[in-house]
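There is one chain below, alone, in structure tokens, taken in the form predicted on its own.
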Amino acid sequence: MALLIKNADIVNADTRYTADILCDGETIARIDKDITPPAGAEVIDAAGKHVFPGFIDPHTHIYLPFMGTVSKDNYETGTKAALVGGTTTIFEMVCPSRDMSPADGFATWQAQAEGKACCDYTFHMGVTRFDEASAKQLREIVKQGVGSFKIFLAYKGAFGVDDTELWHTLKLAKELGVIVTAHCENETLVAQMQKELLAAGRTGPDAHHDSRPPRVEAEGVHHLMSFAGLTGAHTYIVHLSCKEALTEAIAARERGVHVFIETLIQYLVLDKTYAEKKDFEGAKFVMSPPLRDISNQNVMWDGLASGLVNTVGTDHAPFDFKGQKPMGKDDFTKIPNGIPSIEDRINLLYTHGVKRGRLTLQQLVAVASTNAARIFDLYPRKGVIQPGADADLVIYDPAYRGKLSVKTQTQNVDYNAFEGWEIEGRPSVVTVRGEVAVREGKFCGTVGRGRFLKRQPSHF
């Protein structure tokens, strides 16, 4: 069935101009002033709107199995989320413990993800371990449409590798053409802090951010820059957070060092004082690395809008605040990390973003969708509105106001981290591949839809 959006002020990355948008089938098929419906079309008037191209989150766990407990969230609940706030293609970290297999690992993370997913949807390749039999794995997984692996410099003795396993994975990823994103925070220091806090008798969430300070994060910035420029390895560091951690990277990167750049909403909008609330709240703000001093803020939207910082992800990672964030109770260490955000990261990136002057439409649209599209080799399928592009479309309004709350969102966890913040748009119309997933804010698609996309090493 042909879709026809009329009146489109279409948004890309580069370019802004007004026309009609003809979808057939599962791809954008024209781009004019004035098509004529053909027979049995759809017609959306987007007039008033801007329309853009569906947005990519680079970095979710939908399913991660974390501390002994596993995200609330499942890849129908999850992706609904997703559409309803406008991203149309998620990138999955595969965290495969230490014990397990890549072969396995990646083999459970699709059986969670086929015939559920309502977006499209490809994966990270979490490399936790390294041998030679993991390596025969990684080549084969990489072989089946995996162009990215991720590893941890945190995490000891779970996730995280060593120094002798980075090097190996890095040579590896170099050999491939494959982008290897990282962690960066140094274990060691985490660890010995975590330790001493704890015997000092800071037990809460408040403690957490001092266990893992921006200079811990700088330091694996730094480890992991020395490493990719002795390799050759492009990387792309995941969340990153703090100044101090951004002015190792670009340093890196002046000196010839391949490394792209992830931030988050939740450090673009959120600040450390929200982990310090009382009465165990704090909880609900716990991430790895933490929320930071409000001053790195401005260095991040900054980061953004001059190109420093090229991505916008979430780290989605729903835990409960009720039945499992209690796990850290008496403990900071162990409470499950993760601030949920899938489906508020369009709408708070547009509110606080381009509504207050810190990022131009287009901008909106490269770091949110264009950036990470090119860099993992989904452009031009995804990430721009041309011809021949899948047409995953978000028809945004930018006239609608309205509320964040846990009692309205879609995504599955007993708590929103913005609780009563307003918003200032929201999609109104949402396509997967032609197909409507989302009219007003309510899931109207088809659950199983999502596509795994294979993507191919870059070859840099």
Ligand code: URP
The other form holds:
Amino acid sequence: MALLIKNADIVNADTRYTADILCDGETIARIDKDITPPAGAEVIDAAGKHVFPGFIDPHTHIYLPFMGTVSKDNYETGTKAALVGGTTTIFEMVCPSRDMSPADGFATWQAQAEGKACCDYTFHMGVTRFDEASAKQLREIVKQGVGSFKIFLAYKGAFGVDDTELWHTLKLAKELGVIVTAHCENETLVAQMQKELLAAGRTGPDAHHDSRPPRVEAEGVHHLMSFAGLTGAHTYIVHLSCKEALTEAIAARERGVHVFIETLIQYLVLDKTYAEKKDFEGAKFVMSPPLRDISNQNVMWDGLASGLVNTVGTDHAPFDFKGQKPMGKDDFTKIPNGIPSIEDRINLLYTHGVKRGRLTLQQLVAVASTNAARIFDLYPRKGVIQPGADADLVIYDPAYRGKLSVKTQTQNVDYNAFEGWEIEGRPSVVTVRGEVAVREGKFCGTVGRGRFLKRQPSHF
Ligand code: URP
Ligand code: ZN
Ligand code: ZN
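Mind pulling up the form predicted in complex with this ligand next to the form predicted on its own we just looked at?
First the chain shown before, then all remaining chains and molecules of the complex.
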């Protein structure tokens, strides 16, 4: 069925103009002034609203077996939440444990998503061990349409790789044109500081950030940048949180290392005092890298506005406050790391970025959609409103006023990290390849319609 969006204030990363958008089937067929509705078309008047290309979350963990438990969402709940919040494509991290082969990991995550995903999805393939057998399987997985790897310099014994494995992963990536996304923290420093804090009686969530200070992350970035420079591999630093780490990444970029940088919505609007909340409430805000001193927020906002920082993701990793976070009640190192934010990223970015004058509307589109599409080989199918692109559209109502709350959220977790926060806008209609999937905050799409997006690597 055709869908005609009239009077659209079309906001792309590099253009902005008013026109009508005609979607025919799954793609955008035409953009023009005064398009006459085809017979039987649904017509939506977008006057007074913005129309954005579907937002892309470059970093999610809908399914994450981690620290002795499993994240709460499944592909149905997680992608419904994504859509309600305006995100129409997610990049999920495939994170097999070290004793699972890459092939089994890939198949496991495919099985989790298939038939349940409501929005389109693609994977960053976690490389959690490297040997001849895994290299062979990784080549096959790349052929099947996965154009990016994920490595962890932290979480040794779980997902972390050693330096020899890091070297070989980067060499293989360079050969295949695959971009390597990386969690950068020095694990030896983390382990040592955790031990000393616990010995000193610091067992609560507030000790988490003291065990992973900014220099730990900066050291991880420095390490990755040395390896990237020597192998020539193209890299993408996930969840960069602080000035020290940014400085290392920019220094490497300036000497020619191929590196893109992602920050997260939580580092832009939260700070370490949240993790210091009493009565174990701080556990809701335990993530790695940890929340930082508030001065880092402006560093990240400025980085986005200037183009130094390329994307804003969520690292959505939902663990219940009641059933799961208390695994670390007496030992902060056992608190499942992660925060849910897939549903709220765009509304927070709009409210605290655009409405506060930190980002323009077009910069919002760049950092939350277009840049990820370009970096990860989905552009121009995704990340732009133009004829031929997938009809993933977000009709955004800047007049909406409301509050974020666990009581009204779609994501399947028992708290909202932004409980009671006001938002000054929200998606009024969201489409997935031409089908209306959200109307006024409610999912109305089709479960299982989300498609696995095959990507051809381009980072040679
Ligand atoms: O604390 C976090 N970030 N949890 C999810 C796993 C990861 O490191 O991305
Ligand atoms: Zn991580
Ligand atoms: Zn992550």
